[in-house]
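In the block that follows, a single chain appears as structure tokens, in the form predicted alone.
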Amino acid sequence: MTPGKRKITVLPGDGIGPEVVESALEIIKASGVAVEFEKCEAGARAFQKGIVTGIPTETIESIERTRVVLKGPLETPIGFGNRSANVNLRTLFETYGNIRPVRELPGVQTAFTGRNLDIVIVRENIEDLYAGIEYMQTPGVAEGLKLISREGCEKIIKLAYAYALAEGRKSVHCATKANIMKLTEGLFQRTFEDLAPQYPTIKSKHILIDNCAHQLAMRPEQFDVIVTTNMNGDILSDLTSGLTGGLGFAPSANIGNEVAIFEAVHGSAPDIAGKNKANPTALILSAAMMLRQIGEGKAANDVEQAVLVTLESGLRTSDMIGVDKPATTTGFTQAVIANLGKRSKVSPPKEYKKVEMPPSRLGVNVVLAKSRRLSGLDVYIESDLDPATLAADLEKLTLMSPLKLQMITNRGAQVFPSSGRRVSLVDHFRCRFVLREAATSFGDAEILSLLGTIGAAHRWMHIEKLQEFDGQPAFSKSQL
């Protein structure tokens, strides 16, 4: 390695990585910027080898050392095996923050050419569904727990407010699920809003997400920065790209307080693999992106303008629309190089400020509680009896303990007591019990007790105990 030059960890990634991360190599060096590139390997040759989390240490450790990573798309096995290593490396070097700006690019034809969209999606990224953890509880029903934290959404949304104030936006949209999934999306809601008065200069404003999405159909333009969970932002960032020509124009970057990952949104696109056919706008975005992160912002912008006076000149691959004779992804590179240096006609060089990244909170984060009381259980058993026989063997075994049966549910729905209403059941119920009036009070002693009584004669998988925080019930109810 050559001394005083900025080092960077770069991923190749599959399919197309190679070909467009080695088209934005080839620009950063053309840019003038000192910086010097360790290529590593992740992705399907390391899930090939038997690398179980597909990153190889020898990668890992020089992420540590470099701190920032420009990242070709990586396959992720699908519908089973290893959890992908893009979480992965997310999860290990908690790049909590992933931004997805979108903006109208000069000369990319779509439906919303001319109304100047300019919107950033501000995703939680290492939480939620995405955390990956799942059971299959019965062998035909699955489980995946939805965890959200108050660290967690205080992160993403203290980041979301520091990018709006580093670009100089108006508005932030939190963007929630909050009015179904009252405890998890309710505490992203709820976290923002107590937020939102540190930052009386922005606008703030909650929206539901299905709302939003409607909303991004529609009139895409009110929205300048939209932050979420990490599920909702998956799926959010993808419909943005889409209004502004696709995913091949999609740049992203993975932020945390230690680490940095600039990659293209898009995937690894086999099919087109070594053809020398790929879009490699997204990644050099991403590229510009990263220099940006550190501390070059001159080479950043310089890219950004080369990549639009490119897009002015006519110049297209094979992935745009009207293209009767695409550029190779070599040729657009080329094209960019040649641009170094001039300014766009009709998007200049915006103005960026460094992004004050929220500081990190060492040891455990807790939250506490003034008080709190255990009120019930909630024991998951697999069974395929109906339900009514199912509740009356469930209320004799238990007829000693200070618990009792208070409700079943399917999939959500009570079925005990019924309703009277036909639900189509499958062999995992969700039993409730609750104290009985004379009793006051139970602990882990009695659960354990229960749980032997009903073991004895049922199947169960997964209890969840129904606490109090403050006076306040931290679990749902049931659903009618």
The other form holds:
Amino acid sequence: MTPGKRKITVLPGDGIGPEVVESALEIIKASGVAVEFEKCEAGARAFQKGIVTGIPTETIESIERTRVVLKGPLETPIGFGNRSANVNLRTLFETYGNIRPVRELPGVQTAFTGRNLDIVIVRENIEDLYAGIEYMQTPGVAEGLKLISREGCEKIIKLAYAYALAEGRKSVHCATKANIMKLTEGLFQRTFEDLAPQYPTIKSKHILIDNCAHQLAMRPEQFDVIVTTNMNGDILSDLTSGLTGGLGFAPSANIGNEVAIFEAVHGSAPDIAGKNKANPTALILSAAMMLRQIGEGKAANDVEQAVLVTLESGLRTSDMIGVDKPATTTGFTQAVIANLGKRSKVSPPKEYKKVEMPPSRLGVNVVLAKSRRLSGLDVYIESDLDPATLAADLEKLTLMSPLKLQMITNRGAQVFPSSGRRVSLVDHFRCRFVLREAATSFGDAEILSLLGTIGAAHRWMHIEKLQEFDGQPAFSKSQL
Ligand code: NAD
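Next block, the form predicted in complex with nicotinamide-adenine-dinucleotide (NAD), ref. the form predicted alone:
Full assembly next; the chain just shown is listed first.
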């Protein structure tokens, strides 16, 4: 390693990864910036060697040293077994913010050409269903936990505003499904509404995620920055990539307090791997974001502008609409290198300030409640009984308990007491027990006794305590 040179970990990745990463590396080198690359392995080859995370120790050590990663796509094993190496990387290095900018590019014809789209999706990158906490609760019923924390919401929402301020942007939309998932997505909306007044120069607005998708297809120019939860952001950011030319043009950054990982939004494209056909633009633009992050603003502008000039010149890869004679990956790369130092006629370099990262809080982050109360218990039971028979049996079994059966639901729909609605049933019942009128309180001893009694007759697989914080129920109500 040459002293004085900024070191960057490079993960060529799978499929088209090595081709598009090589393209970006050649362009970075040609830009004259003083960086040095540490090439490491991750993804399919690591899984084949039996490394269950898909990330070898040497790769982790390199990232811990360099703190900056330029990464090609990594294949995700489908179905049972290993978790995605991408998700493992984000979790391991706490890159909690996924920033996905898209904008209209010269010569890239889309249904929205001429509407000057310039949108950034800021996606929470660690929590939500992507934590991958899943269980088969019965042989036929799967469960995934959607964990959302106040801390996680605050971090990503503050990052979205920091990004908006650094780029001189006008508005931040917060997109959630808080109307249905009132506690999880609702926490994201409430946190946004609590924090928004701290940013009076920016217009803040909440929008439901489904309407957001509709509005993005109808009138995308109304959006500037959109901040959202992990799953919503994954889908929305592919949608916005589609608005501006497709996955081949969409760069991204995974930002944390310690480490930043830069990569294209697209995957390993196995259908065109090794054919010198891949569009390297997304990875080159990701490399430009990386150069900006490490303080090489001029080189970042030069690389971005060279890409724009290349596109303006009419050079096209095969993924672009209406291409007769497509350029190869290497041909496109050489054209960008030849255009370094030139400036776009239609899209001059933008002014960027440094993104002021929200400070990280160490230790366990706690939200305190002034008062707490335990008001009941949900017991999840696997059973092939009809709801009325199951209810009668549970009532008989729990006669001596301070808790009494209040209701039973099947996949969220109330089936006892019957609402009269016909519900298609599976063998997975949520049985809600609440404190009897005569009883004053209960605790773990009563819960364990209740589970012992129920467990002697039925197969239970999961419980949830029903709590109240500061007098407010901390659980969802049943849905009729
Ligand atoms: P994909 O993005 O690899 O491919 C979708 C389509 O877009 C394909 O037709 C492909 O040829 C095309 N395409 C993608 N990038 C292109 C480019 N740069 N130039 C030209 N055409 C391009 O999505 P997929 O097929 O759903 O996923 C393939 C693999 O990639 C899976 O294993 C998936 O898990 C993985 N993946 C990884 C990442 C990542 O590493 N961040 C992201 C998405 C998918």
